[in-house]
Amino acid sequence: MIQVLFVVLFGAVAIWFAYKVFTTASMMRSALALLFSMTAVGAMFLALQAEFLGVLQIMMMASEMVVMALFMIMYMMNPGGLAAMEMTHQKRLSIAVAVVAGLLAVGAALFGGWPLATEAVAAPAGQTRELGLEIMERSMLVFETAGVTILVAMIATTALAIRRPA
């Protein structure tokens, strides 16, 4: 019962701060915004006894929104970004898209005749293991692409950014 109490905490948490991204008035903020609601879904892996991808998944929105912030600072022309701007676009449509995808994801998870998952998931020290052999072989030659193709835009971006003498 305090599992699942912790899971709804932390997804209204998430939720709160993924509203929050796109109704800041700064990018910085919206960064920061965006930190805080991909940590409450890591957060909600840890409740759910999936160490190893909540641990992960804390890790890995703390370093990208470091480098987006970085990036942010760098190309912008308020440095800080903490100047007001409009974060969202067609409104209407937004909102419109929004809540036939929440209704739609609510009715799937609630009408969706979904097999129990307590029987099928093995203990968390097996779902590591499973999850380190699924990265380490099948996956492996995609992970190592995406981690390169990251690689090399970082470094051309920073490339073209530098002023050259004239």
Contents of the next structure:
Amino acid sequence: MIQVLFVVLFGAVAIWFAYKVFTTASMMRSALALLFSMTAVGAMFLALQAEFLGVLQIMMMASEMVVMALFMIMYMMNPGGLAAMEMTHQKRLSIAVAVVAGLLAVGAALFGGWPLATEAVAAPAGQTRELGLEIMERSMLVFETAGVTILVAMIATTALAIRRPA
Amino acid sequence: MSVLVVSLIVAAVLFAIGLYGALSQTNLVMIMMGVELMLAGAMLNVVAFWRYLHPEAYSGQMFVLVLMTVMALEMAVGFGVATARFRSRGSVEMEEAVELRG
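The form predicted in complex with the partner chain, contrasted with the form predicted alone above:
What follows is the entire complex, opening with the chain shown before.
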């Protein structure tokens, strides 16, 4: 019962701040709203007993949003990004597509007929151990591929962003 | 209503809001925020499925790690594109990026 309460509470917080990302008056506030929304998603992970992933999500999002806020200040027309501005196009089409996609996903959630598992999850330390074993055994190739992809993206991004002679 | 269904509904709403943002925003950084929200919805789905359908299969958690990697890469590459765009055009407004139009 308490778990349901926390999942609903953090879910509502995540949705509210996600809504504020695109309705608030400035991009700086949007970045902060996204940070709070992502943190609420991390808290949902904790409520769903995925402790390691929850802590990872909160830590990662905190640093990611700081970087995002810095870039916003750098690339905004108004320094600090605190002035109100309108930056949307094809609004009606976007709302229609989002509503249809959302309703389809909610319908799938409600009428999916999910066969719920009955067994309890392992304690947090046990979960982390099992995840470590998964990474180092069965999913090692996937993990290594993710690592190499990060390296490639780092090199590509640096090459993309580097100043070129005119 | 089970916790799984509640989590899936929250994820669906996050995905829909993110989709709206990715389609409607004209600024590259705001478009990236929309994509981040969509990925967050997908991650929440995976965690809920792992917890309530297959808590014994840790490949579910592994998949969340991969999704987090995708989120970080999306941000890094997006900011790389934003930097290149800002250097060449002085703006990251995507309304002005029409050179690739066929």
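Take the two forms, find the largest set of C-alpha atoms that superpose within 1.5 Å, and that set is the rigid core. Keep in mind the model is a prediction, meaning the values are calculated, not measured. Residue numbers count along the first chain shown, from 1.
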* Asked: Comparing between the two forms on the rigid core: C-alpha of W16 shifted by 2 Å or more?
  -> no
